[in-house]
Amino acid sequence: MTDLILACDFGGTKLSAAVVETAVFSQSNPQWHNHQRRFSPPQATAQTDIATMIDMGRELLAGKRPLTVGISFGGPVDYKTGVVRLSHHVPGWENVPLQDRFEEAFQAPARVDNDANVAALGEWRFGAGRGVADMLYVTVSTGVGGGWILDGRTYRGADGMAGEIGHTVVDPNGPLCLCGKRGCVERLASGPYMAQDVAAARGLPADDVTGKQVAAWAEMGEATAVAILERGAKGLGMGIGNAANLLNPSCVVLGGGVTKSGARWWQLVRQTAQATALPEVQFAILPAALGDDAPLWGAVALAE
């Protein structure tokens, strides 16, 4: 047995793993002991991804046995049993006992949770949320998801579904979301949906526009891109303000690619959130400190 923690992050298209020493919890500037990332092949399945991740873990551990294993998974997870319910990106993940698989592979206790909860834990333990007891983490990227830290602990809800801020409705007459409702935060603020709406407005094929291009065009003052990006920022801000009214976090930490959309985007998110929340509900809206590694650092904290 060693003092090493193995952290794993199953993303939709990439797999990341890292090893840290338990001393990392007392460090002001924690660093990986070892780190590796691989992209999933085009025809990836649950079994190929599990095999790849176990292989990476063994390489990083170099024959040593970890003290614990923490796992972030990009999809619904039953935290109590460590069973993955499904993946929206990779086939074959229905009801996979991922915790058991890793405990068997590494002969060490393992913990599994969905990536939004784990990223929230990472930012709270090692990133922008350090030192607060109550925090909401929101990732704004391909989708919009969230995770709660309340009273210093991850809050998952009765069925593990707490934090689904992306599917709170902020415009009942808005465009139709994949979930079947209209005007969800995700439908207005996520990168692919904004790109889809700009492409439709400009008569372009949907595949010709990305969320990053929408932000770039908005920066140049292109009217359609400006309107769609600002609508998304306001929708996200409204969702955050409503969430703040319900659970009164000290801060809201925002991560994901869409948060790189410029100063005007941040200004509108903050203004709308504060205008939506009650005047007595005070909170800061902060950029994430850990970037794409938030779920991996959260997996370390999960295994603490």
Second form
2 protein chains.
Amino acid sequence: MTDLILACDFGGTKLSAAVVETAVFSQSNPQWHNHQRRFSPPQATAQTDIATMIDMGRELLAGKRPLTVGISFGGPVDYKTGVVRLSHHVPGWENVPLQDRFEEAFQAPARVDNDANVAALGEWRFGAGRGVADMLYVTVSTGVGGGWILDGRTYRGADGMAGEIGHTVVDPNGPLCLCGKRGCVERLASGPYMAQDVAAARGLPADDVTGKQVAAWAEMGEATAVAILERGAKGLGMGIGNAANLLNPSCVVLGGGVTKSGARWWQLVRQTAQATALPEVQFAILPAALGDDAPLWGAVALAE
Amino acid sequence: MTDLILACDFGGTKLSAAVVETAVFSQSNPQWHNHQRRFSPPQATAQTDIATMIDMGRELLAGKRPLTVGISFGGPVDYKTGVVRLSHHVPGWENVPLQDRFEEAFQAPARVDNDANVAALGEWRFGAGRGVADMLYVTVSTGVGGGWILDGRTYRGADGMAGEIGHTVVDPNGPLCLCGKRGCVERLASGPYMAQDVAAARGLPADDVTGKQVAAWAEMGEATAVAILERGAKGLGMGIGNAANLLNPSCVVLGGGVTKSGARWWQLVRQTAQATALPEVQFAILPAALGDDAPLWGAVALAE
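Now show me the form predicted in complex with another copy of the chain; what you just gave was the form predicted on its own.
Next comes the full complex, and the chain you just saw is listed first.
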């Protein structure tokens, strides 16, 4: 028996794996023992991605058997059975028993959860949310998703759907979202939607603008980009304030590319969230500490 | 030693107490052993209300000592210490150690929580929410408040403030709420605010209209009342849909006077809530089963 944990992260286009020693749980500055990333090629399927990940795990373990395996999956998962429901990025993931596949491959108990829950767990156990009992994690990126730690453990909801802050409505007269509603947090605050709105307002082809560019243009004072980015920050802030009124978490941790939009963006998110929450509902809004590694560290915590 | 539980409910203007046998926990149709209500007079203070409640408890117990005491309080309470923070209705409640006072008076362990949490617990243990793990309880009355049961237990949040669905914003361009924000659920859906809006629209003195009348006028087809009541139902439905996206409860239980506003009101609340939640987020919206007794039954469950 070894004291190694295998952590795996099935991202949309990227596969990551790491091996850590169980000693990380008592370290103040935990480090990977061994670590690898590979891109999931455009023609990837569930089967090729699983085979690649198992390969990476075997290489990293170098013949040793792990104590446990933790897996983050970028799509809906049934946590209790460890079965993936589907992927929006890679074909063939419908009803794949991912937990069973990894338990067989590594002869060790495995746990699987969706990336939002796992990233929340990672930030809580190893990142910005260390030491609190109640935390909301929100990723603001191509979409807006979230995960909860409540009373010191992952809260998943009745069907594992908890954390969908991206599709809470903060402006019923706002722009139309693909989900069919108006003024969802994701419609206002996600990178691609902000890019689409700036492109439309400036008469540019939609493909010519990215969320990153919106932030860069806003930084330079371009009026349309400023307005769209500020609307997004306020929408996100209102969604966070509403969530805080409902659950009263100690802190809210924000990750994802859009959080790199500068000081003004952070200020507006914080101001709006605090103005939306009741005065007695106090919370800190903190930047994620683990960046893209949050799901991988969360997978370690999942396997704890 | 007896097998009696004393349950107490400090409402805004009404004091209720009941004694039940511990056998109620295994009964399918539990009943009071003994039961009393008294009105809290206009000149009441914390001290007179406590004395009245202790009197009622002693009468009901008829010399027997209870096994435990559960207390619902209509205002903010520190659950861990059992200390009342304040009352918005009766003076003198600042920092009153209510749990200690009752433990002394009845020589038995006591538990205190605010009425929203306790009513949620009552509906979950004895009412409409029996058997589910995750439930939101919302009371729609003079205010709009809520309580959570998550993973089979009361969830209170970092500072006991969880459940404030009444002050989540569902329309940032809506009417101004006393809390300083626009378009809070409470501003749109509570009885007094709906009455105020109907009075203003019809040029009537504000005191001449009640929430009950709004519902009665809407029932008769009076256009202003219909519009205001429908706006309230939709605002509440949106708040519930947002909460469901965030927490994915199995059911939402609605209590309070405004829920007696008729079939059309219920239909709009349900439609809007389901349209606001993602298609994968499924939940039932159920009428509370215990009515005004929810906090008293919840106090029994609190003492369990």
